[in-house]
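Single chain ahead, by itself, as structure tokens, in the form predicted alone.
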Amino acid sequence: MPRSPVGREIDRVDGRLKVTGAAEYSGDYRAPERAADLAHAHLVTSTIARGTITRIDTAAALASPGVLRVYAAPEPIERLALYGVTGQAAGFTEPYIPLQTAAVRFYGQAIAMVVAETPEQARDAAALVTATYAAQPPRTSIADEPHVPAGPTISGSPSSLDILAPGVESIDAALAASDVVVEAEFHQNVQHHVGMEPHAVLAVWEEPDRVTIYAGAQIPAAYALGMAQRLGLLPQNVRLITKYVGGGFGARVVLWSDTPLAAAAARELGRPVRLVLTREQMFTLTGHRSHLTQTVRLGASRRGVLNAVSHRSIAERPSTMSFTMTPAHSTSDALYRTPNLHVDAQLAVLDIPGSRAMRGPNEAPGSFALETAMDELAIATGVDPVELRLRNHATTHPVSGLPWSSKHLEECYRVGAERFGWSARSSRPRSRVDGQWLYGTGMATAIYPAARRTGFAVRVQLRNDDTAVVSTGTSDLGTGATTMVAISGADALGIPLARVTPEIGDTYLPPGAPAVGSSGTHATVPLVVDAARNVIAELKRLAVTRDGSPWQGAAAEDLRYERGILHGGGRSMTFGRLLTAIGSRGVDMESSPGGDPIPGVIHHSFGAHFCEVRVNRFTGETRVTRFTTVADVGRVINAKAARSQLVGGVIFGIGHALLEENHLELRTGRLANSTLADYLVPVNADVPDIDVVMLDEPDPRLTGPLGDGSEDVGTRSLGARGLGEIGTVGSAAAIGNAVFNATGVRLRDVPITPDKLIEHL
């Protein structure tokens, strides 16, 4: 009998076309029988932040060597055609439609396009493009601009409120009517993604009106609308294959410049066009975290239970395109229960290059704020951190009232504390000295959303070699969504999981979940299961009606399937014998609709992080030395790509706490250090062993009924909730909070580097 997959510690199944070079990531594909025609693009970016292109010289670029076409802004629509982009797709794209404008809104902006015979070339010719402008002053401050609220959430709730307790007038009255007070502000600088890929494209034109994409994307089929709108084409005509992506964490969500550039430049010259951006390019065209200040102030009582939170927030808005940073939502709205709530979100509007999510986009930043005034007010209080959080635990959601689908959030502070050794820990700063090394220890709760999403769709076909193909156009970022796929459709299944063959990154298969919100997984398992549903029950209804079938005439109803086994009538056959006998190669069906969020409840997941580190006493340099993070995140389904993506959430944690920020040029709206030499991320020597444990709990409430509910399909892939993104949430908090444990100094500003703690040591 085959053991089910689900929870164990699987290899990925695309493991050895990645480590061998045989995946195609969207750099390496090479435009299918039309090899010989690729041509090769490269974009010129603007200067200046703010102000308008008088003019642009492309002779020297034309002149020289394999120069194949340049594009310079403003392009006349009938050489480069392309359009606005409304309805759905509008808020996956950019606002403008890029090289049709000489409005530069941003540094680094695409004002001009070369397109070669080679890389090489296009490359070459591109840096002897020059531009002129008339510039104007951008605005660079988010404490000069003017703010404006910041609106509703993307899920429509608002970004800000009020609750108030009966007889309490303002959340100031209730700060004054509280015995301890803790305020404080924080500050960031922007962010970015460093998906280990570039951001590349291949346009393929087999026709005059159809299109075959290859690109990395989040959301293949909002990216693929969006296309379509672009290049002014009905969306069965664009294909966008992304199988392969090196990373995402929010880069590849929008539709940004890159993609219909090329395709339009590819419809225009009549071969296949790659573009591929530089490095440098990637700071500037692909998104970013929002620079942003926060102000936490937390009213409590003496033993430290909560009566007042205020938190309050102000983040860029690029003149371009936002995503709205909220940091307060799903934080300090969601974490702790409290009689007195104020939220706060403010924006200003800047020429700075378009900001996007990225990894655990508000939950991050806000519970840095959040989680650091915790633990100023556990010292304030006198109250172990642990027990300060235990004592406002929110058995329900603070702002609805509603129960938790599923919250297991006191078991990972209890398992994180024993685990890590946290009783050994002493509170006081600076009580642990090692030589020139103080050492501390510090801790902070984790918290993301889990959004249903539906709208989806996943098709199983079963062979008659008894082997079975799951398909669904999402796509894998790296985290390991083919061999979610595969272990899901096994375990629904009942078969063996070498047995299965996942189909995924294609926009011409059903339409798959996004890859974005640590949402994937949760909405498709229970789409495998529906679908795995389906298929058996059209196998019966096959097994019952077709000739060459022992069991036609019968009633599918007396027929039971067990792992990839038809029963009934004191015969058994497997799936594969049958469909030879039946004369058929094979059976799919797909999944039902429904699955809607079973009303009533709210869907979170939720984690512990404990953290120990070392500060040089002389220096100023911060080592992250022990890590231990508790997650509750509903089912497992790969034991070890789930640890994996946790381990990369506390290391993305590690990287906004000590190590990442790039600096805005106040005069220039340049991002300054936009490189890898300049921009640092944590590498090896940055990263201890870091323990994860997840706790395995399913969330029986995490989706609504999918199709018949017959009980000879397995169900024990339910209840699993996304994971990509409750890493990083809170990890920068806990390295924080040890910092100011391991030197009695606070700091409110990340990241947290040398030059600020060498003043105070």
Given for the second form:
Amino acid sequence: MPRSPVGREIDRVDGRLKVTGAAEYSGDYRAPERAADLAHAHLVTSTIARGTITRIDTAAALASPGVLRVYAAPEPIERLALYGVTGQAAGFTEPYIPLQTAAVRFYGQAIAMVVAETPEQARDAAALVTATYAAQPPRTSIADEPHVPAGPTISGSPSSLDILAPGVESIDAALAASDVVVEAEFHQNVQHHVGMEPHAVLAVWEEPDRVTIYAGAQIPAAYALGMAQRLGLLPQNVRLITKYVGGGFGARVVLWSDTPLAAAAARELGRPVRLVLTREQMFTLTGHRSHLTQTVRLGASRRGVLNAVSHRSIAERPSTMSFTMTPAHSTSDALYRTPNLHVDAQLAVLDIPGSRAMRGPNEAPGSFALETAMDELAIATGVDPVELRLRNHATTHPVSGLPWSSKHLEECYRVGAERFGWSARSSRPRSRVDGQWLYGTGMATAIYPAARRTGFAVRVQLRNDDTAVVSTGTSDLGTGATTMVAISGADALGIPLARVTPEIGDTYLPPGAPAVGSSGTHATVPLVVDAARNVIAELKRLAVTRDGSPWQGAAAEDLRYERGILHGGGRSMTFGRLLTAIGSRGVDMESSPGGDPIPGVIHHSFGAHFCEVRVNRFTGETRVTRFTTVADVGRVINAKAARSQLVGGVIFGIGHALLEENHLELRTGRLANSTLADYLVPVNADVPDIDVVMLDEPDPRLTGPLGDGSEDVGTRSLGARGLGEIGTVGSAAAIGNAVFNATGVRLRDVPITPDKLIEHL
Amino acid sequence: MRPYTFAQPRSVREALRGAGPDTAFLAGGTTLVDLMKLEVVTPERVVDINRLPLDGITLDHKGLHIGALERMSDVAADRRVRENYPMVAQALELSASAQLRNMASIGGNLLQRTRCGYFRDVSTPCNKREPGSGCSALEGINRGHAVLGTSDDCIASHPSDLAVPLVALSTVVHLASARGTRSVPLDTFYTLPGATPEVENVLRPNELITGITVPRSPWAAHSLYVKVRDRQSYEFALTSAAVALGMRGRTITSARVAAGGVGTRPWRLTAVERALTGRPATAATFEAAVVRAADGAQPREHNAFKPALLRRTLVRALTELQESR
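Provide the structure of the form predicted in complex with its partner chain, given the form predicted alone shown above.
Every component of the complex follows; first up is the chain already shown.
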């Protein structure tokens, strides 16, 4: 009898392919039938941030060996036929047509493209392209440029609001009336997604009006739709294959300029074209997290009970693609009970590369500010940081007033504190010294939205060899989504995992869930369950109607499906044998629409981080020595992949707290650290063993009814919320709070680096 | 990358034949190939010297001799180096990554180019790359840049970890050209940028490093290299310190001190050495000796922390070395 794989430590179904290099990522794919024809493109980027291209000299590049074409802005539309994108896809597409304007709006914008027989020839010829500009001074300072209200948050809630207790005139009045006030200002520089796989695209035209694109995409359907509009094609004539993706983190949400350019060149040349961005180009052409300033003010009683929370921010609005940064969203507007709340998000229009959501887009920076301020409040009131959070624990969402679908945050604190040994801690800074090293501990809360996204579909096929295929057009960014699809299929059908083939990463499959906002799993799993239920119903219908079936003429409701076998009238048969008997190779059904989030509740995942650091008392290097994260993420589908996601999230937090920043040159608009030698991400030596606990409490109010709502198949896999981002939220604050405990130095500008610390050591 | 001719000679004489300003010698390739791809350097002729007989590590009464083509990882692992010159092994092990150390040669390490981001980005002005074009780092992002030995034309810091202990230990570099051989102290091998930052050393265009000799000394065995950086591995130094102390009882009889990450070349700190010599090895001595370590420093907007961090790095290194006795 097969045991359900749900919640166990399951190896990735594609793990072997990946570690042996056999998995073909977008840049590896060779289009075998057209391989001899393959041409290679390389981009040239601007070296000013704002102005107009007056001339691009392409003569030397054109004369360079192997060069087939050089396209330069402004390119006539007859050659690179690219068009505007409107409607639903516009939100996920760069809002300008690449190479069809002489306008330069950021440093590092694509201004020319060389296509040649080999990648090396294309790259070398691209270096020969020169441009002259009429430059204007770029707008680069979020402090000095005019501010505009950010507008609605990513989830549509207001980014500026006041909730005031009766009789309270303003948040300032509420703060003034508080016994203890903490006010703190936070800064962070531009951060980047830095996926391991470079952005790469291969465009293969099958017919003059039909193209297949191979590229990494987090929202395959929107990506393909945007491509169809860019190329002037019917939506069904663009097929996107996005089977293996080497990291998304938000950078592959958007249809940037590279993919349309490669496809347009392939069309004009009549050859497949591959375009791979250089690592340096990825820093300006595929988005970043906005740099920002935040101010948090907390007012509380002497016991630390919050009376007022104010969280204001100023971030970028790049003149091209812009992510609406609202760092109080799902942090200060959701986490703690407070009678008075004020949040406000402003943006400044800048001439810098397009920004985009990056893992925990608002929540990672927002939680750094809020959870650092909470630590300061703990110090100011003398209340233990865990106890302070328990005293301000919210049982209803502060803005909507709704209860949560499921919330076990207090359990996260309790379990985390115990595993970490929090009670042994001294709240007095610099109380633990070992030789050169000052040791300290800190903690912080994690929270991330978890409302279920709907409108997608899964198809389950039962085959006559007793295997099943579970198909959906979602993408696997390296998270383990493919394995999640297989696990939930095996669970819903009650058959061994090895007999389930997952099929994802293709827009010709049923429309899959976007791999964004930690939502892929909880959008997909209920659909797998529902499609399994539907295909089993169809199997029964075939069993009672088809020639060759032992049950022909019986009533479908008298048949029972259990673990891959139909039972009825004293007979049993596997679905494979039944299908063989009736002469069918397979039967498939899609999921039904529905499964909307249950109304009247609000959905978040929660967690608690506990961290120990050591700081060198001479030279100020901070090293993370211990980390415990306890996560309340609903049902866990694959304990191994889930742990990996949470560990990866914490590592992102280490980068946020200690390493990652790109400096914007105010004079030029150039992002100065746009190489992997200058933009530091954590290496293994920076990462201690990270202790991760998942409470594994299924969320009972996550998914509304699907289909007819009946439950005749296994549903052990339901109640899973997302967990891709929650490890990132709050982890940087836990590190910063530990640094304070170690040194007595409070740094509110990240990354926390030796140069900033030694001034105070 | 621009087209170039390629040769694989088997002797030094053959390698030097026809070598000129547009020739680049290829050893590990970890700097050269990188910079060629970026078109920061565009040699017309690349001479692969890996077949030359320039390997070997020997220790004799004169000191430690290391062939120019010895790989960083092999030198770091050598027992004689580890026992007699611990700070040399430490500097090597704290350099780059394991993969790079397996490839990179000792000669190439001493000649590696600066990590200044403007030097490496051909779209920005840089006097070192393109003399007379200007220095972008002066008003740019200069957190990693030098504060000592700088000029109005260049503030690029010297990137080598290995060169720091070697300078402290009065290492000699052996050079060969078609005209013969010569030996130059490493300290004077490197030149200051001045008005000609494109010139980084006294190596002539037709000259090759064949090896180095690190003199024998009573203090080299009691030495330590400390490297301060944001990231724990695979990163260049914000500051570093190589310290070696000769001791009689608790008294410092001789001291060798050099610093990295702060200078336009590896920076020997003879004033600190003098201030340590003859004094007891105590915290007070260390603190007093480093007070003037960064005298003459010219900090810029983002690297103003370096003089203080240098002093702290030196105290840390001296303290750690003393505690290790």
